[in-house]
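Encoded as structure tokens, the following chain is the form predicted alone, with no partner shown.
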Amino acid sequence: MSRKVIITCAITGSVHTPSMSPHLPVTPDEIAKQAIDAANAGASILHLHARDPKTGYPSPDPDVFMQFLPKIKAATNAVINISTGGGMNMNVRDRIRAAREAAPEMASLNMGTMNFGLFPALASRSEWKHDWEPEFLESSRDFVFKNTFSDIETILAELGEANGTRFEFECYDVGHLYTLAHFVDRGLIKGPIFIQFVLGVLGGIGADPDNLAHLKRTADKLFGDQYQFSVLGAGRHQMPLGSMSAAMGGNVRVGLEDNLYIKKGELAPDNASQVRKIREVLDGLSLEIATPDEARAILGLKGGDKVAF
């Protein structure tokens, strides 16, 4: 039977730094253009962070978000998904500022506190465009991404209950699925549930097919048929694990937030190139791509006319 696969594209993130790729979008205009191009290539959900336009440093400033959100909305029908993960050195209040103001259809929600190691990227180069970049990466050696039960309750209340925003629940390890189940049991989260299995981040579960299968089995046990899943494979694992997700009945996530390359040794020229590449895989599996409105129906979203931008 035919089914529709949702493609999420994560446009810029807060993990990679500008020196790692000249194609990483930094300014609002660059983020808007690459997001629009990704949507035109077939992404039905656009996962968005913001950066300081001058330095490329991750920014929580709603004013920066508002320089690209309306442009994307005017040019596409894509679902806008605003990060609540933000970046290092942001507290939970900083991380939810943009989503509180914009009231998007979706927001990401990491389901736990964890080590988040970016420092291995220091070995990839010796020259940097900005002084902050090596310091930022090195600081992750002693960094803990904090998302306690209280933080999660805050995000669910101030974004979900207050604005009708639904969530992409990012699960970096098996324990995060049990945390998600805890909130479901309390009635604070209702289906349809959209889980993003995240594999390959240093501090989380490894990017291994057996691990993905285990995550899927655990989610089946905890949530039955009340959830949809997608897969984020970090770095070179992006396409293999995305392909595996599609074959397992799931959805896919690509984008320069997660992987800067289009193939071994070749930087992706933009986000749209990764969307087109995963579409080739999906076409080969005889799977249809969900339109933005089909994604809204699958995930129970409120609609693009009910956002604040």
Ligand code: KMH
The other form holds:
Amino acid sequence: MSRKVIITCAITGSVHTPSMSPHLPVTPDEIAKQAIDAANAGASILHLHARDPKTGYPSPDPDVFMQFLPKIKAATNAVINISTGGGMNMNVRDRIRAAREAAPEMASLNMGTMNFGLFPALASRSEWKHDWEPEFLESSRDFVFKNTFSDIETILAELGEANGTRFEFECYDVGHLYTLAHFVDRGLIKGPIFIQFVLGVLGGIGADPDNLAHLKRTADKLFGDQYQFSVLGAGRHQMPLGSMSAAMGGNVRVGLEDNLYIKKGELAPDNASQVRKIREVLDGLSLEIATPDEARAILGLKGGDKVAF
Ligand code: KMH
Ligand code: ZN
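For comparison with the form predicted alone, kindly provide the form predicted together with the ligand.
Now the full complex is given, and it begins with the chain already shown.
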């Protein structure tokens, strides 16, 4: 099969808060609609978080996930990828509840403990729809995004072994690749490995093109042909680094979780608009996108009929 590019779309996340964009999906219906539209635009993997429908506060509650997962599954063939990163102030047990219950084909798995600074966003506005928003952003100044070896072992066992869920390994720095290799060497992670290079998060590696080249060189050395990579460029880096990834033989991640804009100074009206925009780049490079079933074949996924929702 000639190379096909897998587009992941990350619909809402837990990084951005409702006041930052009126287009950020919050309720289960908004999340479902934007996920379905993103799949119809060409995303073959949908990376999903949940939020409290009333306040927009990030929620680990499986009951909230279950208000949109079946709708998305009924309307698309896209691969559902549930976050285990959750949001700030969630412990790891909380963070994995939804994926444990839903047994999705994919889940994210964050490969190292790190700082995760969201507080610079406080400078962008003084008025907030919800009181929790500025407090949430300020709390990131002293937040540790905990992903210890023990946490990773737990997630691999309780989601991977138990449910047949495979992973989007989120690597925010070079050291995270060596942690991933450690688990491969222990036989706890088997290929094909799907690595999400995350660049531009405050606390992780900077979004410089030569850092992406270094991440890929390191992954080539550690994993040979056992891996596929994708690139998540945070904020304004989303399209440039996604384009670089495609040119380097990689896959791409877009979505309002990672970037609220469609171009400098213009908020994206929805997730699907970013999918369409990266498709224009792929078309320009004469690259075809992978269908959900082609993504399943590339990544060795269990099938959309094997989930628990
Ligand atoms: N928020 C992204 C930078 C996760 O959900 O597990 C990384 C992410 C983590 O999507
Ligand atoms: Zn996420």
